[in-house]
Amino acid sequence: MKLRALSLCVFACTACAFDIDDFFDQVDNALTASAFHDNLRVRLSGTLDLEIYHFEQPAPGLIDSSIDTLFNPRLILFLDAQVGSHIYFFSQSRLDRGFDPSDHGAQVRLDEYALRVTPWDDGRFTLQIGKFATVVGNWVPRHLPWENPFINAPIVYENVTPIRDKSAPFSVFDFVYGFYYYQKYAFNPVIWGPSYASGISVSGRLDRFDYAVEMKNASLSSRPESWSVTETGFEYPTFSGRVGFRPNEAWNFGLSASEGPYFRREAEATLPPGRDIGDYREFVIGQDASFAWRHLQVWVEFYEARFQVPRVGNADTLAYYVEAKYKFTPQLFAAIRWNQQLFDDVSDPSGGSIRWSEDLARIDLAAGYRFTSHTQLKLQYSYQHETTGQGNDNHLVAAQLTTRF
């Protein structure tokens, strides 16, 4: 009895399973349009995200929260129009509580938008123009809640520094110790997440070899009000790039750059005097690897930032994260990711000598598991130590169903 019970209960999973690939294959097809013979195609699809996260506080990375327990939903749509076989359109427009997760109330954005021209059929040469992801690293073209076998970002892209964009430092102790005097969101992580500001690109695949090159209206470490062309023009531009080799299918190894101003307009009336935005500046080195083989993925990144800080001088910080992901079955796979940030010293008035920032090391954990094609869970466990300073500890634990259409 037992066993037949068992059985039963199985059979009427697999069959709600299909019961729901069925209802979003025929969401698919109703958000699908096509016109002139098919050289004309629309799609609007989408991802609803419903997250829960609890935390000890402070709360870590870029959370804006309060309480230690947050419920985070968010609704993604997109976008996508191909206009023959070399012009296409794409958008990401958000419902959520801001563009980090926070307990602030709903807001709608436009977070992405561009057009993409690709005159040769071999993928030599796309340009694109528009409000869109940075070119830099390997995280991004993955950072999606489907694609992403986690549920935050690595370290890099979301842990806050001293460095701040709305103001200038009065003194170096001040550029050390403003944690204790300012709210967390007056600070900047190296990357600030997909980085999806405003600007024109040029990229393509040559043999072997990837390239793309991006001017932008703001630095890898801006905040995301700063991604707007209308907030910030460009004035001072910042300029990224990277270079890719793929030796086979498994391997790939890929080369950034970046360089440009980081202060936000209201900045300027706090630097010295005849000084303005564009003497200082974020630079940004990165090395990324990724490897594919069978069930096993394993993605490699490292940076290493300097910021020119007024009355500071330069405050040069190391960040890295290694991460694998194995899946068991089609439907299950774990994760796991090891990060760790460094932080260089600064000179203080008294001809000594002063770290910038503590030195971190993180551990994430997590398991996902996809139902159907359309529906997916994730569970993370990620634990943060301080390595220099006092050793403060944090725990998260956090849980994300989402389901795309």
Given for the second form:
Amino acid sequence: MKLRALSLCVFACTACAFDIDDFFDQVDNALTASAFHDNLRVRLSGTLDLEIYHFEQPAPGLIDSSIDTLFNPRLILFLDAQVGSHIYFFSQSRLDRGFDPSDHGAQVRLDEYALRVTPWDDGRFTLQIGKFATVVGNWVPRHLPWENPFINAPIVYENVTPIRDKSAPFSVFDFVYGFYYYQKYAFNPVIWGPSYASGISVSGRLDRFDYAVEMKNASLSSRPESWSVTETGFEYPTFSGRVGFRPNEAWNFGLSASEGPYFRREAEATLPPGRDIGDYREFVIGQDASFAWRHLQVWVEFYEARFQVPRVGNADTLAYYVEAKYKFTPQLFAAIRWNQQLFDDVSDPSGGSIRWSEDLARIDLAAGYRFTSHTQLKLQYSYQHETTGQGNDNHLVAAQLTTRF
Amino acid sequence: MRLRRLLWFNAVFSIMPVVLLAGVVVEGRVELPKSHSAPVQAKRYEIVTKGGVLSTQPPLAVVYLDGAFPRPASVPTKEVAQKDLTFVPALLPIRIGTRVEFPNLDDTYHNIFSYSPAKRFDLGRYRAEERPIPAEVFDKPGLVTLRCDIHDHMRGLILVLNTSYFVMTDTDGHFRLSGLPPGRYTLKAWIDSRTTREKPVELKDGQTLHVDFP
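What would the structure be for the form predicted together with its partner chain, given that what you showed me was the form predicted alone?
Now the full complex is given, and it begins with the chain already shown.
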């Protein structure tokens, strides 16, 4: 009976899909405006996401919730404006329960805003200033709900490590076993999601090569509260860059690097005497590749990261994932992603060494169906397993319904 | 005398098919809607972007003679290209059964798809130099909206018609439809997905009819 009802629902949705698409196209026309002989063009668009997560405690990734089943609605509004042929502005604002899924109350944020100047038509040079996603890696272009084949991010963008940016550890054991004493939100991943920090970037293309360099106010691992210029200034900037090589449309290879201090200002009091925030840095080297042809897309990213940790030394980690998406029909797609993060040892006071976090492996499976070109349903299952230590597991089931306009 | 008659008969006979082929002509004007606002390309997460702006597509209408006409023996292949991140042409009327090719003339990928009931397809991503050029045969009448999975702003329309007698207006709305067969028909003007105007017409051989769609 339930199956019949579901089939009927899918049929009804598909049958009226054309009318819905037509309606959203009319909305799109209504939300697009131009003036001064089309020299000023503005478009308002967005997505409405309804997400449900079910997981075991502790919640996986950057999910910040003490309840096992979390409902996470989100409204995203984009503003894109083109002034003449060389100036472009965009912004992204959100109404949700937090930048990452959480059981907190509603909040409104301006997550991104940037002004971009492209003086030459061939794209050899672009200057951008504002608060915007990092140029590192190849995940950012598909991190939003409509483009992302999954509901969550690859492990390197969301797995919290023992790194803390608000206070320095007072010993190696405090660093390694801090998870047991502090709230989860005290810790940082290697790269915090798309890392919408504030700053300036320069990018361009020279034949088959492209480049991008940015100076931001916060490191790749920094939390969303650090990304705003009102919160974090440019006294301790982070420099990141990526060089890409595209032999043809199907293949894309990239090398990324990033370097900058990762502590927030309130951590200063906890640093060893005579040291300041600038003495403890995050170094990231990344390699990425992607392939796309017909209905298949594949992405790979490898990251090696080093954190300089007070009273501990260098804490190294390696994280990678391989992700593939395939469209079986015009409306149905499936995706699979294998993620792994490995942690090196740090020296303990007794002269031995200790792994600074447990190695992790995670497989993500997702299926998506586009009822219309504006409505999409995704289902995801993830299984995470600690490959060292106690071998803890975690299962995540999630659903996300996205309507874009 | 017999020779003169034969020559005269020959001349009349040779001209006749031309007259028949010329058929009836309908011309007139369609009141077109106001232009949509110029499109805006979302370039938020493109590390490298080119300068320039997207071209504005003026609204056009398709005028066609509705009725039951025999299918032609062959239908020519048509083309909708992806050039400068737009569909060219943005509106293509075709006879049912027409094969349409979708060449990619840009140096970046496109992913053309349609969820329209008249034709549901997804061509995936393909390079400009790939042969054969991906194509689809449109075998159901109706409006097909073309989109690109990569470039959100891209929209194209294919109007699949049950008739071979159709023409697109110019940007002022003027049209001229020639070679029509005599008889009683309905002349329709497709203006957009929600607006199709129609008028009954009686076409007489050799006539030039003026029809406006205000």
